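Given next, in C-alpha cells, is a single chain: the form predicted alone.
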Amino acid sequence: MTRYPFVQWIKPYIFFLFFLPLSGIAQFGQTSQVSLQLVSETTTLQPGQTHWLALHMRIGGGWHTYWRNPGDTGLETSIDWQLPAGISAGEMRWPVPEVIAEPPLYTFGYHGSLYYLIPLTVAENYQGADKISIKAEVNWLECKEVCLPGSQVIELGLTVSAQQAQADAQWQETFAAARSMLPLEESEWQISARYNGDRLQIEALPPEWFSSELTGLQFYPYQTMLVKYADQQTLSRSGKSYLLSVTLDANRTETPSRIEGVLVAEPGWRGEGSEKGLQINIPLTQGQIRQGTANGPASIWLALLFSFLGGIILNLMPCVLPVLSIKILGFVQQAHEEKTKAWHHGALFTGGVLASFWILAGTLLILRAGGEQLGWGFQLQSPLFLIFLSVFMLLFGLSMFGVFEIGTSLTTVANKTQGASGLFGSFISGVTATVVATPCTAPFMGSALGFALTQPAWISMTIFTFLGLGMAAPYVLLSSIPALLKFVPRPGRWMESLKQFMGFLLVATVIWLLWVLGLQAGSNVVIFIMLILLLVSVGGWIYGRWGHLAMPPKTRVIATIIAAVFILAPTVYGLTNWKTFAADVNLGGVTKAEGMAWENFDEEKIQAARAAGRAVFVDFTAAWCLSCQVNEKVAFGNAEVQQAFHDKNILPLKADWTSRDEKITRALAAFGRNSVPLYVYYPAKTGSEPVILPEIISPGIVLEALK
C-alpha cells in the first residue's frame, strides 16, 4: 500500500468527506452499535483530591472504535468536558489495543465492552455548589463494513464534601479490572531503541526476579506515521535481552530523537497475570542493529529436561504412588508373559499417559487463552471433577477387593494372557495414574511448567508430552526390556493379598478426594456424595454377584442394567445436584497449622511486613497437593523450624489454592510457577531478593533458607 505524507494531515477531512455520506444512507437501516455511561471510583469529591472517572464503552455487533494512534485509518476516540468553575479533568487514560486487520489497512482499536479512566481534581478552594452536573461530549467513529460517526453528552450527578471520599462498593471490581488493562508507566524493565535505515529496533532487558519468558511482543506507537503497521513485527534473543525488530515508515517525514508507545506482551510484564502493557518515552539513537537468535531455544531445551526428569520423579509423588502401585502387579503378571505381550502392555500404558497429558494440558491452553486464570492440577479445583473421580476410584477399589472383575483377573496363575481386556486396562492405568498425578509437582516440574504455559501452544504441548514421556519411562524401560523383568517375583497367591491391599489405598485416596471436596463446598456435600458412592457400591456388587460368565446369559443381562442404574443415576444426580447441599467456605483467615499461626496471603501483608523490617514466608499449597501435605506435616510440624519462625519473628502466610483463586494464580505466576507446592521466604533485609525453597522440603531445608 502506497502512503503518502500529506494523507495523514488531511485524514480526518477524508473521513468526513467519504463516509458521512455514506453513513448518512446506512443511518436508513443501521443505529449506532456504540452505548456509553460515565461512572466514579468514588460516592463524594473531595476538594484538594484527585478522583477518577471511567468512561464505559460497550460496542456490539462486532463494530469497533478506534485508539490514540488509529493506524493507517480511522478517528480516535475524544471527550469534550463542561465543568463546574474549580473542577478540572486530566488526560483520558487508554487500554491496550487490539490490531484491526484489513488487509491492506491496519488499524488500532477495540471491540466489545472497554473503560477509559479520567483523573477528576477538585480545587483544594473550591467555592461551588455541592450538588454538581459533571457533563461531557463524547465522539468516536465506529466501522464495520461501513463508518459511523457518533457523538453523545453524558451526565453524572455528584457531590462535593470536606469529608473524606469513600469508595463506591459497586464499582470497586469494575476499576480494579479497568486499571488491569492500562499499560504500566513505571516498570523495573530496562528499555533502549535505536535505528538504522528502515529498521527500529527495540531492546527489553527484564529485571533478575523475571522468570517467566516473552512472547508475542508488538510495538504499538503513539506517533502517527512512525512505523509501517502492515508490517510483521519479529523478536529474537540477545543473551538476556529481547530485541523486538520493527519496520520504519518510508514516507515519515522526520525520524524522532524520542518514540512513545506501548509495548504489549504475554504473559504479562510481572509475569503471568499481569499488565499486558508497557508505556514507553525512550530517546532514540541511530547505531547498529544488534543480531539477536530464535527466541529463547536454550530455554526450551532445558524446560524439556527439566520436564522429563520431572515426569520420572512424579512416579514417586504420594499422589501416584496408589496407582502405579497397582500397574507393578500387571508387571509381575506380564514378568512370565510373551517378550512382545510385555512391551505391548508398556505401550498402552504410555499411550494412555500422553493421552491424558495432552487433553488436560490442551483443555488448560484453551481456557487460559480464554482469561481464565488457572494453572496445573486446575481439574481438581472443581467440585465436579472431584465427584467423578471419587466414583471412579471407589469402583477401581471395589474391583481390587474382588467384589466385581474388569477383564481377567491378574491373580489367575493359569492364564498365560489378559487378552484385549488386559491390554484396555494398562491403557486406563495411564490415563488413572496421570489424572492423580496433576495435583503434585516433583522436583524440575515447577520451573517447566510455569515456563511452557507462557509458550506458543506447540512449544508448550511438546513440553507437557516430555513430562507424559518422563512419566512413562520406568515402565517402558521395564516392558521393553525382557532381561530386568526376570528380577520381578514370580505370580502366586499372594498376589490377591497384595491387590486387595492395593484396593486400601484406592479407598484412602477416595477419602482424600472427599476431603478436597469438602474444603472447597462444606461438609453437607461430601455427606451427600458418601450416600451416591453408598448406591455405587451396591452397584458394583450386583454386576460382581450375578454379572460374572458363570451366571445364565439372561441373569447377566439383568444384572448389568440394574448395576448400570445404580452407578450411572445416583452419579449424573450427584454432579447436578451438589450445589443444593453446598455451602459456603471461607479457607482465608488465621489458622492453626502445624504448630505455626499461619494467616492468609496478601501482597499488602508483605509489604507491610518487609517495610517493618520483618521477613515473611509464604506457603503455596492446597488440599489436593499430597506433596503439600506431606511437606507441611514433615518441615512446618518440625519443632526446631516452628522456633526458628518465633525467634526471627517471621510473619508466616498460607496462599491456600484449593479452590481457585485468581490472586493466587497472579502470585504464582510472578515467580514463573503455575503449580504448586512453592515456597517462598522474603529476608527481613531491605532490598534483599525472596527465596524460593525446592519442592519437596524438609526441616533442614527451611532452617538453611532461614538463615
Second form
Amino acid sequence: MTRYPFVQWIKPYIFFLFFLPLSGIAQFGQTSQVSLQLVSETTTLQPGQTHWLALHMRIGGGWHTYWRNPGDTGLETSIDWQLPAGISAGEMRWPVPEVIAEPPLYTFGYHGSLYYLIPLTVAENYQGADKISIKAEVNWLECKEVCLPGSQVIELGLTVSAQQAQADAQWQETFAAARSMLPLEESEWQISARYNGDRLQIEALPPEWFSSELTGLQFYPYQTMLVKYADQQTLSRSGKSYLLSVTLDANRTETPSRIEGVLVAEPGWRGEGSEKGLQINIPLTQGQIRQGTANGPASIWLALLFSFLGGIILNLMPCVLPVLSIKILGFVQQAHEEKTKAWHHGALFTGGVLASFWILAGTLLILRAGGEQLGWGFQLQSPLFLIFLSVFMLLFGLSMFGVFEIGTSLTTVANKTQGASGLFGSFISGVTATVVATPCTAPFMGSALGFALTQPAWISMTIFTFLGLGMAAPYVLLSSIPALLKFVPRPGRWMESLKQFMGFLLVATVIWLLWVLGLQAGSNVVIFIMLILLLVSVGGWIYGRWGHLAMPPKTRVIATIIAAVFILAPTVYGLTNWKTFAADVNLGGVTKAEGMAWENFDEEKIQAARAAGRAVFVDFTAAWCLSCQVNEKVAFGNAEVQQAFHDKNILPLKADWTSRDEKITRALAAFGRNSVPLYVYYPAKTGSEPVILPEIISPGIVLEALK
Amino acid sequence: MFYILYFLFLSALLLSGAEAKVGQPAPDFTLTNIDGKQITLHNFTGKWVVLEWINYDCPFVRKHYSAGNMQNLQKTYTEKGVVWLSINSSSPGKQGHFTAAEIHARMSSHKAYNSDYLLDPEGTVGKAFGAKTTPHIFIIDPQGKLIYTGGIDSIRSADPDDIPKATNYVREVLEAVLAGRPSPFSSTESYGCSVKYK
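Other form of same protein, the form predicted together with its partner chain, not the form predicted alone:
Full complex below, order starting with the chain above.
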C-alpha cells in the first residue's frame, strides 16, 4: 500500500528516539507514545477554495490508537478545531484501519504512522487577516495492553492570499501517501445488503473489467453496535457476486435502514496494488439470505490441484523436456542395469525441484514484502540472467547434437547410479530442471502464479510446493515402482535420435530468450549476444573435436584450455558490456505496458493539435502517485479504451510530474489543481471546453468522457 | 435438580457461544469475593442487581471514581435496595488484578459503596456476559432477566469534566424501573479500556 513500507515502519521509532520528551502528555506515570504534526498541502489558502490539511500521527512502541468506530473497546481519535471566522474544517478522512485482535475483543485501529486528511474551506467573502493561526485539539486513546488517554493542541500558521494556491513541494509525497491509504469513495462495484434476524449479507458484484480474485473480504462498519466483531465474517461466491456473511450485534437497539462503513479486501478494488478499502453507504433491507458456494478452502484445493497438474504439464515444455529426457534415459539405463534404490534418486530429484521452487518463491515473496514490484519470472526482467541462460541453453543444445560431450557423457552422469555422487547428481538435475523450467512457467502459468502470490505467504508456498511435486511426479512414479520401467523401451539408437531432437528444442528456447532480451534492450544487443554465442559454439566444437578421451593427454589439455577461453571470455565480455549496445528501451515502463503511444506533455502540442481539429487527452501523473499507476493500468490498459483513442485519433499526452516541473505545475494550476492524478480531455470540436475526469478512473468513465 | 438444570444451561451457553442478551435471563454465576466468600447471582432473585466491570487502573474507571460519580450511584441505589456487584475480570499479571489487601485499601480510599467486589480471574463470567470494557454496566431485574447492557453514561471520554454534561444511563434506567416504569434504555455503547482477559 505504501511505497516505502520499511521506511513507514521505521519512521515512528526514529521519531520516538529523538522526540520523546516533546510528545503528547504524560499521565498515570506513563508517557504517551503518540506524536503529531499538522501540515498544509498548499503554501497559501485561497478564498472560495477548499484545501487539504494532513494530520500525521506517529505511534511508537507497538501502541495503537483507534479508528472512527473503535470496535469492542477503545475510543476514536477526535479533533476540535479553533478556526478564525470565515474558515471551516470539513469531515476528517480516516485511513483504512487494521483489526486488532485480543480475543474475545476485537477493535479497529492503527499502529505506526498514519495520516488523517481534513478539508479546510475559506469563505468566498473572507474578511479576516492574511496571516492566521489555526488550532486543533486532538484527543485520542492509545493502548497496548493498558490504555492511556492523550490530548494535545497543535497550531499551524497559514497565509490567506487571493493568489492561486500553490502546492507545497515538501509535502507532495506526504499527501500522495496519505491519499493512497484512504478507502475508495466511489467505484463501479455494485454493492447491496440485506438482513434476516441477526444475519447480515453484503453482496458485491464486480465490474466487467475487474479480473482479479477478491480474497479476505471484511466489513468494517462506521456504525457502532451494529455488528458482532468477534464473529468471523465469511465469504462465499454466487455467480459473479461475492457474498459476505456478517453476524449482527444481538443487543443492537435497532436495525438501521442504511449501512455505512468500509469493505476491505485483497488485492484491491481496482485490481492488484489498488485501494484495499471501499467506502459504502447503502440501503439495508430485510430479505432472504442467499446461499453461496464456499470460497476459501474449496478454491484453494482447486488451486493446489491445478498447480499439481500444471507441474506435470511443465515437463512437456521445450525448456524442461531436454533436461528431463536425459533423466528418463538415465532411468532406462537404470532399469536394465540395476534394480535397487531407484526411489532414492526419485526422492532426491523431487528434493532438488522443491528446494529450487521454495528458494525462488521465497525470494520473490521477501522482495515483494520489501515493496518491490515483481512478478513471477522476475529474473527474466534481468538482461544478465537472459544472457547467461542463453549461453547455458546453447551449450546444452550443442552437447545434445553431439558436438561435444560433457565429462565422458551427459547420459552417463545420470548413469552413475552408484554412490553419493550419483545421488547428488539426481538432486542437481532437479535443481537444473526447475531453473530452466521457470522461463517456461512465466508465459504458461503466469496468471495462476500471479494469483498464488496474492495469497498469504503460507498458501503461496503451498501452491509452489504442489507445482514442484507435480513436476517431479512422473519420475517419482517411475522410480518408486520399478515394475513400470519394464514398459520403457530398451536402450538403443532411438535414445541418440531423441537426444539430438531435444537439441533443437533447446535452440528454440535460446531464440525465445533472445526475443525477450530484444524487447528489453533492443535489437543491437541481440546481434551482439548472437556473436558471443557463435564464439561459445566454436569453443564447444574445439572441446568436442580435440578434447575427447580418444585424444593424447597433451592435446586434450590444450584443447580444453582453448575451449574454456572461447566459452568464458565472450560470455564474461557479453555480461559486462551488453549495455554498450543497449538501446534506450523503456524497461517495463508505463509507456509500453499500456499499449498507448504517449507523447510528452507540451502546451504547444495541445494548441497545435486543437488548431488541426484533433482531440487531446492529457494524463497528469507521477511515479510516486500510487493511484495514478493504478488508474493507468486499469483504464488505459483496457483494449476498448485503446481502441477508442485510436478510432477518434486522440493525441495522448503524458505530463509526468515525478520530478518538479514548472510547466506541469502551471498547467495543473490552470485547472485549479495542485496534485496528480488529473485527467483532461480536449474534444476535437473547435472552441469546446476541456473535460476534467474524476481522480479515480475506470475504463467506463474514460469511454463515457470520450463520447 | 436445580444444579443439573444450571449445568445444562451453562453448557448450552458455552456451546452456543452466545453472549447475554437483553430481554433474556442473565447467565447465573458463582464467584468469590475478596474475603473468600462465594457469591451466587440467583441468590439475589427478587432484587435489582447492577454488575459493574471494574479495573481501578483504567483511566475510564478512574474518571468515574475520582469524580465520585460511581460511588454516588452505588450509595444512592444500594440504599434503595439495589445489589451492586463490582466484578474484576483482569487475569493475574495483567492491569487491574490486585491482592485482597490492595482492593480493600483502594475501596476504602475511594469510599466505595458497592455491595461486593467479585474476582473473575479466569474471565468466564465476563465472557458469559460479553463484558468488553471497564466500566461496563449490566442491570438485572428481580426475575433474573437482563434489562440493560452498556455504558455508564453518554459521553465517551476519560475526562471527568464530561460527567455533568452526560446523560447518566444507570441513573435513568434505575430511576425508571424502581418507579415501576419501563426502562428508557436497553443497550447503549459501553466505553473504556478493554477487559484484561487472559
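This one's a predicted model, so the numbers in the text were calculated from it and none came from an experiment. Residue numbers count along the first chain shown, from 1. Think of the rigid core as the biggest set of C-alphas that the two forms share within 1.5 Å after superposition.
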Margin query: Could you check, with the core superposed, whether the Cα atom of residue 57 shifts 2 Å or more between these two forms?
Written below: no
Checklist line | Threshold 2 Å Cα movement between these two forms for residue 642, core superposed | finding: yes
